[in-house]
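First, one chain by itself: the form predicted alone, in structure tokens.
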Amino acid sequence: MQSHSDIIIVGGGPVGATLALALADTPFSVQVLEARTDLSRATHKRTLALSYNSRLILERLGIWDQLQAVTAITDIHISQRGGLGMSQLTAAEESLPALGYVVDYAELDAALHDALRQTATQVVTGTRVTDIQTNTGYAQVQATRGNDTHHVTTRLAVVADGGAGQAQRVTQEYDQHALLATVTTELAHNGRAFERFTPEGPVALLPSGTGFALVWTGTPERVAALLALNDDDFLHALHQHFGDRVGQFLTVSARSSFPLVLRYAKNTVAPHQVLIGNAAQTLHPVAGQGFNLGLRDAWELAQIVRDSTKHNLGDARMLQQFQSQRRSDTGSSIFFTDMLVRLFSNNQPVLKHARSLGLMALQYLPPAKHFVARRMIFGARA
């Protein structure tokens, strides 16, 4: 571990690794501190929904062509259970090859770290950051590695790990858990994803290989009960909940769950310190915005750093520029996902009628549909 680096990135997950790779050809020394001791592909067996914009970022970094387990999302079918109205977003209407892609988290993580190994960036594994203090002109990062405590200094500490940093955060509990699984179905997906809203919460089917990645939202009690079912009973419950649009559900595997919250930092910058990705905001998975928002954080921060010098790296002006530049994208993404959860996760008759009208309006008003699609793909700065 180096005692000083121009930039220290706390967290070597895909967001932190993306930032490190985007800065690899700059004159700044970069050090990544990662809590995991093993960066092999065996960790984090789950899928990610990437927007087309995230593909562009990964292409610029030379990562996209290294990914093999990629399934394109060519259209998204949006509906609500027990109500009229639906809408469909298509890549063809947006003149894009795909709206997004489903990729393997572990494969993406491994590809980013394989690329980092070809650079001068130092990735220090098995290291937990326990404190960040600011002094005049720099930040001091305290980290533990094994039984040793280290103090390293930096002009810019970037916290990309949701468990690190000391920022004051706003937390909103949704009283919902997300059940994740892989399912196969009677009908082929043909690149179509489904977002179906129910009073218990949204359920999403994302095309992944020859099947779907399932994200089923419900109360903690409901999700616990679903996890306890045998496979046949679970598939029957899923069919009853989702409907017939993909025919019968044939198999299920890799069931797991996690609680859902909205958590975001009131202020993402401090002297010589900045928060990005999950350290800055954790969103509800509805509409798949959270991870893509984190990648945009990393990419835009990298562009600002590239325009900086060692003299102004991490100073107030630079960090305020980043915060100002990201404010509209972050704020609108938080509002959009939170609004969807609150608007659709109930069975109130008036809201149900309004939702039906809204979905029909979205389907038959091309400018509105185009606006929503571009925001989901490229963010507020589209």
Ligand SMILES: Cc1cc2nc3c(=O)[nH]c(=O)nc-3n(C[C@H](O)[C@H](O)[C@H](O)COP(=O)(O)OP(=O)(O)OC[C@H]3O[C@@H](n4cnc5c(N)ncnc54)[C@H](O)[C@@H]3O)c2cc1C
Second form
Amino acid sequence: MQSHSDIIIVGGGPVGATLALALADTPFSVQVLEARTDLSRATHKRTLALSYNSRLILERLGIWDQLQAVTAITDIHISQRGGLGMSQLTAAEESLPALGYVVDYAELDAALHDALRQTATQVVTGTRVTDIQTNTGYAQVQATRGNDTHHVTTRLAVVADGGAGQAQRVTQEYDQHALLATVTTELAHNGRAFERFTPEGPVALLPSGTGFALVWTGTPERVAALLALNDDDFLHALHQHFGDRVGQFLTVSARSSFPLVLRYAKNTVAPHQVLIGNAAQTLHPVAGQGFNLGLRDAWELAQIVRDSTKHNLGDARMLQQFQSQRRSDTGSSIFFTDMLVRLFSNNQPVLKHARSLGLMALQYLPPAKHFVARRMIFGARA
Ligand SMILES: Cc1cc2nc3c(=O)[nH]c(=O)nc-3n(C[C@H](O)[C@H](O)[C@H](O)COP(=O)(O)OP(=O)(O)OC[C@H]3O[C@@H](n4cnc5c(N)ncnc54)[C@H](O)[C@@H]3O)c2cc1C
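Please move on to the form predicted together with the named molecule, as the form predicted alone is already shown.
Complete assembly follows, chain above in first position.
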């Protein structure tokens, strides 16, 4: 571990590793401090729906072609259980080859670290950051490695720890858990993803290989009961819940679950420090926005760092520029996902009719559909 680096990235998950790679050809020295001792063990076991815009970022970094297990999403079918109205977003209508892609978190993480090994960037594993203090002109990062405590100084500490650290955040509980699994179905997906809203919470089927990645949200009690079912009973319950659009559900993998919260920092910058990715905002997984937003954080921060000098790196002006540049994208993504969850996760008759009208309007008003599709693919700065 070096005792000083121009930039220290706390956390080498996909957001921190993307930033490190985007900075690899700059004159700045960069160190990534990562808590995992073994980088081949990914922090999360999940699939990620990446937007087409995220593909463009990963292409520029030379990562895209390294990913093997990629499934294109060519259309998204949106509906609500027990209510009229549905909408379908298609890549053809947006004149794109795909609306997005389903990739494996672990494979993406591994590809980013393989690429980082070809650069001069130091990734220090088994190192957990425990504190960051600011002094005049620099930040001091305290980290433990084995039984040792280290202090490293930097002009810019970028916190990309996934939200594990102590930064002040607003937290809103959803009283929902997400159940994750992969399933195979009677009918082929043909590149179609499904987002089905139910009063318990949304259920998403993302095309993945020859099956689907399932994200089923419900109350903690309901998800616990679903985890406890044997496979046949689980597949039957899923069919009851989701309906017939993919025929029968045939097989299910091991299942896991996560509590869902909205957590975000009102202020993502402090002297010589900045939060990005899930450290800055953790969203509900509805509409698969979280990592895409974090990737845009990393990409835009890298562009601002590129325009900086060693003299102004991490100063208040630079960080304020980053915060104000990201504000509308972050704010509207938080609003969009939170609104979807709250608007759809209930049984109120008036809201049910309003939702039906909304889905029909989305289907039959091309400008509205185009706006939503571009917003989901490219973010607020589309
Ligand atoms: C059920 C579910 C489904 C999701 N689906 C999607 C989707 O389809 N599309 C999408 O865009 N997003 C999705 N997300 C969100 C996505 O997983 C996150 O946005 C993404 O993982 C954030 O990446 P990150 O690098 O910021 O954080 P993380 O992936 O959490 O990585 C943080 C890294 O920091 C390290 N670390 C932690 N603490 C320390 C420390 N103190 N010192 C050093 N290192 C540390 C960890 O070891 C880890 O490597 C989903 C989330 C959930 C819960």
